[in-house]
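Taking the form predicted on its own, here's one chain by itself in structure tokens.
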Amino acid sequence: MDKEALYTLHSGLPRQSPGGDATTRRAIEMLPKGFNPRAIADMGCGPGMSTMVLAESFPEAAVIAVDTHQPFLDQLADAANAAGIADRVSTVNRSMELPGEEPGSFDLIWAEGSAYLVGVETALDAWRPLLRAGGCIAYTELVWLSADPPEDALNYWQEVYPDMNTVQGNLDIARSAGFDVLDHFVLPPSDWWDEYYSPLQRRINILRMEEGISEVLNNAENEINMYSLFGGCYGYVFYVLALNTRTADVSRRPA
């Protein structure tokens, strides 16, 4: 994968995944009522969407943005800047893993679109210990919703994203890995089309003139294209999920 190529493709744009204002605000509602985190991190924040939510939602927390990605963080401070909140929405050049972190240092980790490149498992057992007692995690998961889907929806992402689970597949790695499932749902169509793909189309007609980067233009077009014919099969999920007690209390206990 030519890297410089893919960040010149998503350079400006809102987001790096099907997602939406209205649809991270449906997750948070999902929360325990009454839940009031402090501290928040949103791992692989890209641009930071989901970032300003967290920071309108919860006025009293202190957001921590994740990405290793500078430009993304750039573009993340001079919107918190903007819109007057600079002073709780700091920016992270590092692994979302936050290897070295202390433990239990956040009350709410958020990652939209971006536990696939590290590997669900390895995020939520990455992510568990900086969790304080009664913290929650919510992220999104790309996931099959078909038990059979079409063979060439089903090639192609064997290729692209090969640890592509089902959501009972993700429900029961949340499980195993110590959380309950608050709940979970479905990302709607136009997170992909309006949110996503539409500005992404855009920027690949723009770039069409570049050269050096058509291979990543095209496999970004063959993306959309693939969604267009065969995404009833596959979606995103939203996932909510809070420290399992017994869990939490295990992982604390004195060696």
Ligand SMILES: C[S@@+](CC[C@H](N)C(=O)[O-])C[C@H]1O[C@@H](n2cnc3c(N)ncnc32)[C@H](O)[C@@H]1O
Given for the second form:
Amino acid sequence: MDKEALYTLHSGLPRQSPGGDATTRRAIEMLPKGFNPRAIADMGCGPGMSTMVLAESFPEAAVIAVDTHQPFLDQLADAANAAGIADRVSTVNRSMELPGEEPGSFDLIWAEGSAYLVGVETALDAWRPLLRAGGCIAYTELVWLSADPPEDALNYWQEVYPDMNTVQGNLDIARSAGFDVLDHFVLPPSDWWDEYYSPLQRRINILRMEEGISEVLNNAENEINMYSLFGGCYGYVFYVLALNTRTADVSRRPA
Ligand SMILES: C[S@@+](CC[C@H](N)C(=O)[O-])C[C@H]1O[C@@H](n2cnc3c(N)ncnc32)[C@H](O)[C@@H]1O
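Pass me the form predicted together with the named molecule as well; I've looked at the form predicted on its own already.
What follows is the entire complex, opening with the chain shown before.
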């Protein structure tokens, strides 16, 4: 994969995966009543649409936005400056597993469309010790919604994301990683079309005029076509988790 061409395609887009401000807020509402995080990490934040919603929803929180692509972090820093919340939003150019971070650093870890990059199980294992007792994690993950998807969809995703699991498979992973599942829901099609694929398709059209045919543009367009044909049988699911009591005892922050 030509990583540079992929970043060129995604440059300037508001989102790098399906999602929406209303969807982020819906997941926030699923956190425990009265939950008031002081330290939040947004892993694989991209240009930071979710980071901004988190910072605005929790005015007493400091939010660390983590990504490995500096231009996205710069885009977010500009947005935080413009919104007057730069004092509470910091950007970190590091891998989302955050090795070496103090245990118990965060009350809330957020990850929209990014946990898959290291693998959900790996991500949950890496993030669990970073949570304080009572801490929560919310992330979105691409999953099969149908038990019997059409062969074309199966073949496509087998190639692109062979680890794609079912809704239930991901619930099982979360529970065996030491979390209670507070809630989960499927992201609406508008989060794919209005928020992600329409701006992406416009960007593809511009780059095709400027640069002609390229593998990265073809791949992106194939993905969009796949969703228009088979979107009902797969989708993104938001999972909202809390450390279960047993795990919370283990990862309690030293006094
Ligand atoms: C699919 S995008 C999702 C971005 C954002 N959460 C959104 O929904 O728009 C995944 C993001 O993870 C970043 N990324 C890739 N590997 C990473 C890693 N190991 N650690 C941190 N970020 C990573 C990419 O630069 C990209 O911004």
